[in-house]
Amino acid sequence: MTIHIGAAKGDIAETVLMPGDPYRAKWAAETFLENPKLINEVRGMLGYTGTWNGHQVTIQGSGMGMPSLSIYANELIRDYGAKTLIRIGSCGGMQDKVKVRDVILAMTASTVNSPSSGIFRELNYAPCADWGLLQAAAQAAAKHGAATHIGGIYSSDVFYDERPDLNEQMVRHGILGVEMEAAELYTLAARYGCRALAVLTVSDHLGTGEALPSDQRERSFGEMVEIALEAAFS
(Lines of atoms letter the chains of each structure in order from A and count residues from 1; the text may use other names and numbers.)
(Lines give C-alpha, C1' and ligand atoms only; values in the text may rest on other atoms or scores of the structure.)
Protein backbone atom coordinates (compact mmCIF):
# COMPACT_ATOMS: atom_id res chain seq x y z
CA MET A 1 0.00 0.00 0.00
CA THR A 2 1.28 3.45 -0.93
CA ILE A 3 0.00 6.97 -0.33
CA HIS A 4 -2.12 6.95 -3.49
CA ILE A 5 -2.62 3.25 -4.24
CA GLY A 6 -4.36 1.05 -1.70
CA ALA A 7 -3.48 -2.27 -3.35
CA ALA A 8 -1.66 -4.99 -1.46
CA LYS A 9 1.61 -6.44 -2.69
CA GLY A 10 0.85 -8.89 -5.46
CA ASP A 11 -2.42 -7.20 -6.42
CA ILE A 12 -0.86 -5.27 -9.29
CA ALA A 13 0.40 -6.93 -12.46
CA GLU A 14 3.69 -6.21 -14.21
CA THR A 15 1.64 -4.94 -17.18
CA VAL A 16 -0.46 -1.85 -16.47
CA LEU A 17 -2.79 0.05 -18.79
CA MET A 18 -3.29 3.65 -17.71
CA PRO A 19 -6.34 5.62 -18.86
CA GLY A 20 -6.68 9.10 -17.41
CA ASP A 21 -10.34 8.68 -16.43
CA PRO A 22 -10.90 6.25 -13.52
CA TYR A 23 -14.33 5.35 -14.92
CA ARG A 24 -12.70 4.46 -18.22
CA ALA A 25 -10.47 2.12 -16.21
CA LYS A 26 -13.61 0.51 -14.78
CA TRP A 27 -15.20 0.20 -18.22
CA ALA A 28 -12.06 -1.27 -19.80
CA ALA A 29 -11.54 -3.76 -16.98
CA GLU A 30 -15.15 -4.96 -17.04
CA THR A 31 -15.15 -5.14 -20.85
CA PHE A 32 -11.80 -6.75 -21.63
CA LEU A 33 -10.54 -8.55 -18.51
CA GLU A 34 -11.67 -11.81 -17.01
CA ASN A 35 -12.54 -11.71 -13.31
CA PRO A 36 -11.54 -8.06 -12.78
CA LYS A 37 -10.98 -7.20 -9.13
CA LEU A 38 -11.08 -3.67 -7.73
CA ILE A 39 -7.65 -3.18 -6.16
CA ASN A 40 -7.60 0.59 -5.69
CA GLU A 41 -10.14 3.32 -5.01
CA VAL A 42 -8.05 5.78 -3.01
CA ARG A 43 -9.26 9.32 -3.85
CA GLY A 44 -11.63 7.78 -6.37
CA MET A 45 -8.78 6.79 -8.72
CA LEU A 46 -10.01 3.33 -9.63
CA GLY A 47 -7.73 0.41 -10.43
CA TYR A 48 -8.56 -3.18 -11.39
CA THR A 49 -6.59 -6.36 -11.91
CA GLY A 50 -7.77 -9.32 -13.95
CA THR A 51 -6.58 -11.53 -16.78
CA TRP A 52 -6.55 -11.21 -20.55
CA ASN A 53 -5.87 -14.38 -22.55
CA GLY A 54 -4.34 -15.87 -19.41
CA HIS A 55 -2.07 -12.87 -18.73
CA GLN A 56 -2.44 -10.81 -15.57
CA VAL A 57 -3.22 -7.16 -16.33
CA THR A 58 -3.88 -4.10 -14.17
CA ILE A 59 -5.87 -1.14 -15.47
CA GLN A 60 -5.23 1.88 -13.27
CA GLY A 61 -6.58 5.41 -13.72
CA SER A 62 -3.87 8.08 -13.81
CA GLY A 63 -5.87 11.30 -13.57
CA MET A 64 -5.43 14.28 -15.87
CA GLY A 65 -2.04 15.81 -16.60
CA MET A 66 1.58 14.85 -16.12
CA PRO A 67 1.81 15.65 -12.37
CA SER A 68 -1.04 13.25 -11.63
CA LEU A 69 0.26 10.51 -13.92
CA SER A 70 3.74 10.91 -12.41
CA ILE A 71 2.40 10.05 -8.95
CA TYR A 72 0.76 6.82 -10.10
CA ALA A 73 3.51 5.72 -12.47
CA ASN A 74 6.19 6.26 -9.82
CA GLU A 75 4.30 4.19 -7.26
CA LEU A 76 3.37 1.47 -9.75
CA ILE A 77 7.00 1.05 -10.80
CA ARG A 78 8.87 1.61 -7.54
CA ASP A 79 6.48 -0.01 -5.06
CA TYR A 80 4.59 -2.59 -7.11
CA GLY A 81 7.12 -3.71 -9.72
CA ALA A 82 5.27 -2.65 -12.88
CA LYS A 83 7.43 -3.29 -15.95
CA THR A 84 5.19 -2.36 -18.90
CA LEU A 85 3.00 0.76 -18.76
CA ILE A 86 0.73 1.69 -21.65
CA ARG A 87 -1.29 4.87 -21.66
CA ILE A 88 -4.69 4.43 -23.28
CA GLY A 89 -6.47 7.72 -23.76
CA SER A 90 -7.90 10.35 -26.01
CA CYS A 91 -6.10 13.12 -27.83
CA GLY A 92 -6.77 16.04 -30.12
CA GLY A 93 -5.72 15.67 -33.74
CA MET A 94 -3.44 18.35 -35.19
CA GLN A 95 -2.61 17.30 -38.77
CA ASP A 96 -5.09 17.36 -41.66
CA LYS A 97 -4.45 13.67 -42.33
CA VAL A 98 -5.42 12.74 -38.76
CA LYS A 99 -9.15 12.15 -38.44
CA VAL A 100 -11.50 11.70 -35.50
CA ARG A 101 -11.57 8.00 -34.44
CA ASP A 102 -8.08 7.38 -35.82
CA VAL A 103 -5.46 5.78 -33.59
CA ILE A 104 -2.13 7.46 -32.86
CA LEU A 105 0.88 5.48 -31.64
CA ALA A 106 3.19 8.02 -30.04
CA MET A 107 6.80 7.46 -31.04
CA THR A 108 7.93 10.60 -29.21
CA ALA A 109 6.29 13.10 -26.88
CA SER A 110 7.37 16.74 -26.90
CA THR A 111 6.49 19.03 -24.02
CA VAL A 112 7.10 22.53 -22.70
CA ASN A 113 7.27 21.40 -19.09
CA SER A 114 6.85 18.24 -17.03
CA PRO A 115 7.48 17.12 -13.44
CA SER A 116 10.86 15.78 -14.58
CA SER A 117 12.03 19.08 -16.11
CA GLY A 118 13.85 20.07 -12.94
CA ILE A 119 16.10 17.02 -13.17
CA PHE A 120 17.37 17.85 -16.64
CA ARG A 121 17.76 21.62 -16.08
CA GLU A 122 19.20 23.02 -19.31
CA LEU A 123 18.90 19.72 -21.23
CA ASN A 124 16.00 19.24 -23.64
CA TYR A 125 15.43 15.54 -23.00
CA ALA A 126 13.60 13.67 -25.79
CA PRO A 127 11.11 11.15 -24.33
CA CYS A 128 10.32 8.23 -26.65
CA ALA A 129 8.32 5.02 -26.65
CA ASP A 130 9.71 1.53 -26.25
CA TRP A 131 10.50 0.28 -29.75
CA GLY A 132 9.28 -3.28 -29.15
CA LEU A 133 5.92 -2.07 -27.87
CA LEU A 134 5.59 0.43 -30.69
CA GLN A 135 6.31 -2.19 -33.31
CA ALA A 136 3.91 -4.69 -31.75
CA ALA A 137 1.17 -2.05 -31.49
CA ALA A 138 1.63 -1.14 -35.15
CA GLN A 139 1.20 -4.79 -36.10
CA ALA A 140 -1.88 -5.14 -33.90
CA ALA A 141 -3.42 -1.98 -35.35
CA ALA A 142 -2.85 -3.26 -38.88
CA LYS A 143 -4.52 -6.55 -37.97
CA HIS A 144 -7.57 -4.66 -36.71
CA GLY A 145 -7.64 -2.48 -39.82
CA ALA A 146 -7.40 0.65 -37.68
CA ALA A 147 -6.59 3.96 -39.33
CA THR A 148 -3.27 4.49 -37.56
CA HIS A 149 -0.61 7.18 -37.43
CA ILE A 150 2.85 6.74 -35.93
CA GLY A 151 4.98 9.72 -34.97
CA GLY A 152 5.43 12.56 -32.53
CA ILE A 153 2.78 13.97 -30.21
CA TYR A 154 2.69 16.97 -27.90
CA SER A 155 2.08 16.53 -24.17
CA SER A 156 0.63 19.82 -23.00
CA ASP A 157 0.76 20.90 -19.37
CA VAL A 158 -2.45 22.95 -19.74
CA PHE A 159 -5.89 21.97 -21.02
CA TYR A 160 -7.22 25.44 -21.85
CA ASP A 161 -4.34 26.44 -24.08
CA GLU A 162 -3.93 30.09 -25.08
CA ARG A 163 -0.88 29.66 -27.28
CA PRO A 164 -2.12 29.45 -30.87
CA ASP A 165 1.38 30.34 -32.03
CA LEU A 166 2.79 27.23 -30.32
CA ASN A 167 0.09 25.05 -31.83
CA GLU A 168 1.01 26.42 -35.25
CA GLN A 169 4.61 25.35 -34.70
CA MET A 170 3.51 21.89 -33.57
CA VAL A 171 1.52 21.46 -36.77
CA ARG A 172 4.37 22.87 -38.85
CA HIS A 173 6.77 20.32 -37.36
CA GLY A 174 4.56 17.32 -37.97
CA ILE A 175 3.12 16.74 -34.50
CA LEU A 176 0.17 14.38 -34.90
CA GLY A 177 -1.88 15.17 -31.81
CA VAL A 178 -1.98 16.69 -28.36
CA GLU A 179 -2.67 15.10 -24.97
CA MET A 180 -1.43 15.69 -21.42
CA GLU A 181 0.45 12.68 -20.03
CA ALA A 182 2.74 10.69 -22.34
CA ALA A 183 5.95 12.73 -22.07
CA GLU A 184 6.21 12.15 -18.33
CA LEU A 185 5.31 8.48 -18.69
CA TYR A 186 8.07 7.96 -21.26
CA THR A 187 10.57 9.82 -19.10
CA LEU A 188 9.78 7.74 -16.01
CA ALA A 189 9.96 4.51 -17.97
CA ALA A 190 13.42 5.45 -19.22
CA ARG A 191 14.52 6.38 -15.70
CA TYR A 192 13.46 3.05 -14.21
CA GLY A 193 14.26 0.79 -17.16
CA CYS A 194 10.64 -0.03 -18.01
CA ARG A 195 8.65 -0.22 -21.24
CA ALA A 196 6.12 2.48 -22.10
CA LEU A 197 3.83 3.41 -24.96
CA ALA A 198 0.87 5.72 -25.54
CA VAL A 199 -1.96 4.35 -27.69
CA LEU A 200 -4.39 7.18 -28.31
CA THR A 201 -7.79 7.60 -29.93
CA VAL A 202 -8.42 10.93 -31.67
CA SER A 203 -11.56 12.26 -29.99
CA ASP A 204 -11.51 15.77 -31.48
CA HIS A 205 -9.56 17.88 -33.95
CA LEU A 206 -7.98 21.23 -33.18
CA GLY A 207 -8.12 22.33 -36.79
CA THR A 208 -11.61 21.32 -37.87
CA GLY A 209 -13.38 21.48 -34.52
CA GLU A 210 -14.93 18.06 -35.12
CA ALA A 211 -15.48 16.01 -31.96
CA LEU A 212 -16.51 12.44 -31.28
CA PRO A 213 -20.03 12.27 -29.77
CA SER A 214 -20.03 10.92 -26.24
CA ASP A 215 -22.28 7.99 -27.13
CA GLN A 216 -19.71 6.77 -29.68
CA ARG A 217 -16.61 7.06 -27.53
CA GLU A 218 -16.66 3.65 -25.88
CA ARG A 219 -17.02 1.81 -29.19
CA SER A 220 -14.12 3.76 -30.69
CA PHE A 221 -11.94 3.45 -27.58
CA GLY A 222 -12.38 -0.33 -27.49
CA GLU A 223 -10.11 -0.75 -30.49
CA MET A 224 -7.39 1.20 -28.67
CA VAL A 225 -7.59 -1.10 -25.63
CA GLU A 226 -7.35 -4.21 -27.79
CA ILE A 227 -4.29 -2.84 -29.57
CA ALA A 228 -2.62 -2.04 -26.25
CA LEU A 229 -3.30 -5.50 -24.82
CA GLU A 230 -2.09 -7.32 -27.92
CA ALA A 231 1.06 -5.18 -28.01
CA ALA A 232 1.86 -5.87 -24.39
CA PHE A 233 1.86 -9.62 -24.82
CA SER A 234 3.00 -10.14 -28.41
Contents of the next structure:
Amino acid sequence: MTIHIGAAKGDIAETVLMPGDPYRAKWAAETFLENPKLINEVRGMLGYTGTWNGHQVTIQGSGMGMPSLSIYANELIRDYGAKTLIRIGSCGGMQDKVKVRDVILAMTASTVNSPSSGIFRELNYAPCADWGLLQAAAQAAAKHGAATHIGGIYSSDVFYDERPDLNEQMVRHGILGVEMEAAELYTLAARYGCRALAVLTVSDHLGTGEALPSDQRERSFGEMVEIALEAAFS
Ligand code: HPA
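Mind giving me the form predicted in complex with hypoxanthine, seeing as the form predicted on its own was just shown?
Up next: the whole complex, starting with the chain shown before.
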Protein backbone atom coordinates (compact mmCIF):
# COMPACT_ATOMS: atom_id res chain seq x y z
CA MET A 1 0.00 0.00 0.00
CA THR A 2 1.31 3.44 -0.95
CA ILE A 3 -0.08 6.93 -0.54
CA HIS A 4 -2.09 6.71 -3.75
CA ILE A 5 -2.38 2.98 -4.46
CA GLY A 6 -4.22 0.65 -2.08
CA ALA A 7 -2.93 -2.63 -3.57
CA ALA A 8 -0.97 -5.13 -1.51
CA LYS A 9 2.67 -5.64 -2.58
CA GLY A 10 2.22 -8.75 -4.73
CA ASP A 11 -1.01 -7.54 -6.32
CA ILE A 12 0.64 -5.52 -9.08
CA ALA A 13 2.26 -7.16 -12.09
CA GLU A 14 5.65 -6.24 -13.57
CA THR A 15 3.79 -5.20 -16.73
CA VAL A 16 1.41 -2.27 -16.33
CA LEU A 17 -0.82 -0.68 -18.95
CA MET A 18 -1.76 2.90 -18.08
CA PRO A 19 -4.80 4.56 -19.62
CA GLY A 20 -5.52 8.11 -18.44
CA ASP A 21 -9.15 7.32 -17.70
CA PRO A 22 -9.78 4.93 -14.77
CA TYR A 23 -13.00 3.69 -16.39
CA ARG A 24 -10.94 2.72 -19.43
CA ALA A 25 -8.78 0.65 -17.08
CA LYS A 26 -11.92 -1.13 -15.88
CA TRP A 27 -13.22 -1.69 -19.41
CA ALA A 28 -9.86 -2.95 -20.70
CA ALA A 29 -9.35 -5.30 -17.75
CA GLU A 30 -12.85 -6.74 -18.04
CA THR A 31 -12.57 -7.07 -21.81
CA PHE A 32 -9.03 -8.40 -22.30
CA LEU A 33 -7.83 -9.98 -19.04
CA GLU A 34 -8.76 -13.28 -17.47
CA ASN A 35 -9.80 -13.11 -13.81
CA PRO A 36 -9.42 -9.33 -13.48
CA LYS A 37 -9.26 -8.30 -9.85
CA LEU A 38 -9.75 -4.74 -8.61
CA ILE A 39 -6.50 -3.82 -6.86
CA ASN A 40 -6.91 -0.08 -6.43
CA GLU A 41 -9.76 2.36 -6.00
CA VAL A 42 -8.08 5.09 -3.97
CA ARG A 43 -9.41 8.42 -5.31
CA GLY A 44 -11.40 6.43 -7.87
CA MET A 45 -8.20 5.77 -9.85
CA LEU A 46 -9.14 2.20 -10.68
CA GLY A 47 -6.52 -0.49 -11.18
CA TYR A 48 -6.97 -4.17 -12.04
CA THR A 49 -4.67 -7.16 -12.21
CA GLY A 50 -5.41 -10.27 -14.25
CA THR A 51 -3.77 -12.49 -16.82
CA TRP A 52 -3.41 -12.27 -20.57
CA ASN A 53 -2.26 -15.44 -22.36
CA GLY A 54 -0.97 -16.64 -19.00
CA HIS A 55 1.00 -13.45 -18.28
CA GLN A 56 0.23 -11.28 -15.24
CA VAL A 57 -0.83 -7.77 -16.23
CA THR A 58 -2.00 -4.74 -14.29
CA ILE A 59 -4.09 -2.02 -15.91
CA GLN A 60 -3.92 1.10 -13.76
CA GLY A 61 -5.44 4.51 -14.52
CA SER A 62 -2.91 7.36 -14.56
CA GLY A 63 -5.23 10.36 -14.53
CA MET A 64 -4.73 13.25 -16.90
CA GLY A 65 -1.47 15.17 -17.20
CA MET A 66 2.12 14.52 -16.20
CA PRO A 67 1.80 15.40 -12.49
CA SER A 68 -0.92 12.77 -12.04
CA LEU A 69 0.83 10.12 -14.13
CA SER A 70 4.06 10.83 -12.27
CA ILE A 71 2.51 9.94 -8.92
CA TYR A 72 1.21 6.58 -10.14
CA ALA A 73 4.27 5.66 -12.21
CA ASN A 74 6.64 6.54 -9.35
CA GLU A 75 4.74 4.35 -6.91
CA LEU A 76 4.29 1.51 -9.42
CA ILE A 77 8.02 1.45 -10.18
CA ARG A 78 9.55 2.27 -6.81
CA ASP A 79 7.14 0.53 -4.45
CA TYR A 80 5.61 -2.26 -6.53
CA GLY A 81 8.49 -3.20 -8.84
CA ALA A 82 6.80 -2.47 -12.17
CA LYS A 83 9.26 -3.01 -15.04
CA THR A 84 7.28 -2.42 -18.22
CA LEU A 85 4.89 0.52 -18.39
CA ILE A 86 2.82 1.21 -21.47
CA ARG A 87 0.61 4.26 -21.74
CA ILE A 88 -2.52 3.64 -23.79
CA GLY A 89 -4.36 6.84 -24.56
CA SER A 90 -5.55 9.38 -27.03
CA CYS A 91 -3.82 12.29 -28.68
CA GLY A 92 -4.52 15.17 -31.00
CA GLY A 93 -3.13 14.77 -34.52
CA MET A 94 -0.76 17.50 -35.72
CA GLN A 95 0.39 16.47 -39.22
CA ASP A 96 -1.81 16.34 -42.33
CA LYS A 97 -0.86 12.70 -42.90
CA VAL A 98 -2.07 11.78 -39.40
CA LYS A 99 -5.79 11.01 -39.49
CA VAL A 100 -8.36 10.55 -36.76
CA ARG A 101 -8.38 6.83 -35.66
CA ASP A 102 -4.74 6.33 -36.70
CA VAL A 103 -2.29 4.85 -34.20
CA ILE A 104 0.80 6.75 -33.09
CA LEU A 105 3.74 4.97 -31.46
CA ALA A 106 5.68 7.69 -29.67
CA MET A 107 9.39 7.28 -30.35
CA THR A 108 10.15 10.50 -28.45
CA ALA A 109 8.11 12.87 -26.31
CA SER A 110 9.09 16.54 -26.36
CA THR A 111 7.88 18.76 -23.58
CA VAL A 112 8.04 22.35 -22.38
CA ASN A 113 7.74 21.25 -18.79
CA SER A 114 7.34 18.03 -16.84
CA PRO A 115 7.52 17.09 -13.16
CA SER A 116 11.11 16.02 -13.93
CA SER A 117 12.16 19.24 -15.68
CA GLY A 118 13.53 20.76 -12.48
CA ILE A 119 16.29 18.16 -12.12
CA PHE A 120 17.64 18.77 -15.61
CA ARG A 121 18.03 22.57 -15.23
CA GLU A 122 19.64 23.82 -18.48
CA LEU A 123 19.65 20.39 -20.14
CA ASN A 124 17.09 19.63 -22.83
CA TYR A 125 16.70 15.98 -21.94
CA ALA A 126 15.17 13.88 -24.75
CA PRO A 127 12.65 11.37 -23.35
CA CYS A 128 12.45 8.33 -25.63
CA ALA A 129 10.61 5.03 -25.81
CA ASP A 130 12.15 1.63 -25.18
CA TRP A 131 13.38 0.40 -28.54
CA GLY A 132 12.38 -3.25 -28.06
CA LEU A 133 8.83 -2.31 -27.05
CA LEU A 134 8.57 0.17 -29.90
CA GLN A 135 9.71 -2.40 -32.43
CA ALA A 136 7.32 -5.05 -31.05
CA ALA A 137 4.42 -2.57 -31.04
CA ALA A 138 5.16 -1.63 -34.65
CA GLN A 139 4.93 -5.30 -35.61
CA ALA A 140 1.72 -5.79 -33.61
CA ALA A 141 0.14 -2.67 -35.16
CA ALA A 142 1.05 -3.92 -38.65
CA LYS A 143 -0.53 -7.30 -37.85
CA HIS A 144 -3.73 -5.50 -36.84
CA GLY A 145 -3.66 -3.55 -40.09
CA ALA A 146 -3.74 -0.29 -38.14
CA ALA A 147 -2.69 2.91 -39.93
CA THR A 148 0.35 3.62 -37.81
CA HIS A 149 2.80 6.51 -37.46
CA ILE A 150 6.05 6.23 -35.54
CA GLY A 151 7.91 9.34 -34.45
CA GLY A 152 7.97 12.26 -32.06
CA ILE A 153 5.02 13.52 -30.06
CA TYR A 154 4.53 16.50 -27.77
CA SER A 155 3.54 16.07 -24.12
CA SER A 156 1.78 19.29 -23.23
CA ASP A 157 0.93 20.68 -19.82
CA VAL A 158 -2.35 22.07 -21.04
CA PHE A 159 -5.30 20.82 -23.06
CA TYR A 160 -6.64 24.32 -23.71
CA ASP A 161 -3.55 25.71 -25.37
CA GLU A 162 -2.85 29.45 -25.61
CA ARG A 163 0.34 29.06 -27.67
CA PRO A 164 -0.60 28.55 -31.34
CA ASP A 165 2.94 29.66 -32.27
CA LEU A 166 4.38 26.71 -30.34
CA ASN A 167 2.06 24.26 -32.09
CA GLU A 168 3.20 25.74 -35.41
CA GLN A 169 6.80 24.94 -34.53
CA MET A 170 5.82 21.41 -33.50
CA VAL A 171 4.08 20.83 -36.82
CA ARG A 172 7.03 22.33 -38.67
CA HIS A 173 9.39 19.96 -36.88
CA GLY A 174 7.43 16.82 -37.69
CA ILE A 175 5.71 16.24 -34.34
CA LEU A 176 2.91 13.75 -34.99
CA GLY A 177 0.52 14.47 -32.15
CA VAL A 178 -0.06 16.03 -28.76
CA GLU A 179 -1.02 14.40 -25.48
CA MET A 180 -0.23 15.11 -21.84
CA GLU A 181 1.65 12.22 -20.17
CA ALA A 182 4.32 10.37 -22.18
CA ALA A 183 7.37 12.60 -21.55
CA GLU A 184 7.21 12.06 -17.81
CA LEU A 185 6.59 8.31 -18.20
CA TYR A 186 9.63 7.97 -20.48
CA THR A 187 11.80 10.01 -18.12
CA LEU A 188 10.82 7.96 -15.06
CA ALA A 189 11.34 4.69 -16.93
CA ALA A 190 14.83 5.82 -17.94
CA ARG A 191 15.63 6.89 -14.37
CA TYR A 192 14.67 3.53 -12.90
CA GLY A 193 15.82 1.20 -15.68
CA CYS A 194 12.33 0.27 -16.84
CA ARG A 195 10.81 -0.10 -20.30
CA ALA A 196 8.17 2.40 -21.44
CA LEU A 197 6.12 3.15 -24.50
CA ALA A 198 3.08 5.24 -25.39
CA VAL A 199 0.58 3.71 -27.81
CA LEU A 200 -1.89 6.40 -28.82
CA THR A 201 -4.95 6.72 -31.01
CA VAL A 202 -5.72 9.99 -32.68
CA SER A 203 -9.01 11.16 -31.16
CA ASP A 204 -9.03 14.63 -32.70
CA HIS A 205 -7.03 16.74 -35.12
CA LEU A 206 -5.66 20.18 -34.30
CA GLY A 207 -5.51 21.18 -37.96
CA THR A 208 -8.87 20.00 -39.25
CA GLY A 209 -10.87 20.14 -36.01
CA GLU A 210 -12.24 16.65 -36.71
CA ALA A 211 -12.98 14.58 -33.60
CA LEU A 212 -13.74 10.88 -33.12
CA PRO A 213 -17.35 10.36 -31.97
CA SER A 214 -17.48 8.80 -28.51
CA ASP A 215 -19.12 5.55 -29.78
CA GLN A 216 -16.11 4.94 -32.01
CA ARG A 217 -13.53 5.62 -29.33
CA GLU A 218 -14.04 2.25 -27.68
CA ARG A 219 -13.12 0.27 -30.79
CA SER A 220 -9.92 2.24 -31.34
CA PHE A 221 -9.11 1.93 -27.68
CA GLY A 222 -9.51 -1.88 -27.81
CA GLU A 223 -7.03 -2.11 -30.66
CA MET A 224 -4.50 -0.13 -28.64
CA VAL A 225 -4.87 -2.47 -25.67
CA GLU A 226 -4.19 -5.46 -27.92
CA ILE A 227 -1.15 -3.79 -29.51
CA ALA A 228 0.21 -2.91 -26.06
CA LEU A 229 -0.30 -6.44 -24.69
CA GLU A 230 1.25 -8.08 -27.75
CA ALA A 231 4.23 -5.71 -27.57
CA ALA A 232 4.77 -6.29 -23.86
CA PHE A 233 4.98 -10.07 -24.22
CA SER A 234 6.50 -10.50 -27.69
N1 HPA B 1 -4.24 18.13 -26.61
C2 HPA B 1 -3.73 17.52 -25.54
N3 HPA B 1 -4.04 16.27 -25.22
C4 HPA B 1 -4.89 15.60 -26.03
C5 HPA B 1 -5.44 16.18 -27.15
C6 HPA B 1 -5.09 17.52 -27.46
O7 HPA B 1 -5.57 18.10 -28.46
N8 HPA B 1 -6.26 15.27 -27.73
C9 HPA B 1 -6.20 14.16 -26.97
N10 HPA B 1 -5.35 14.35 -25.95
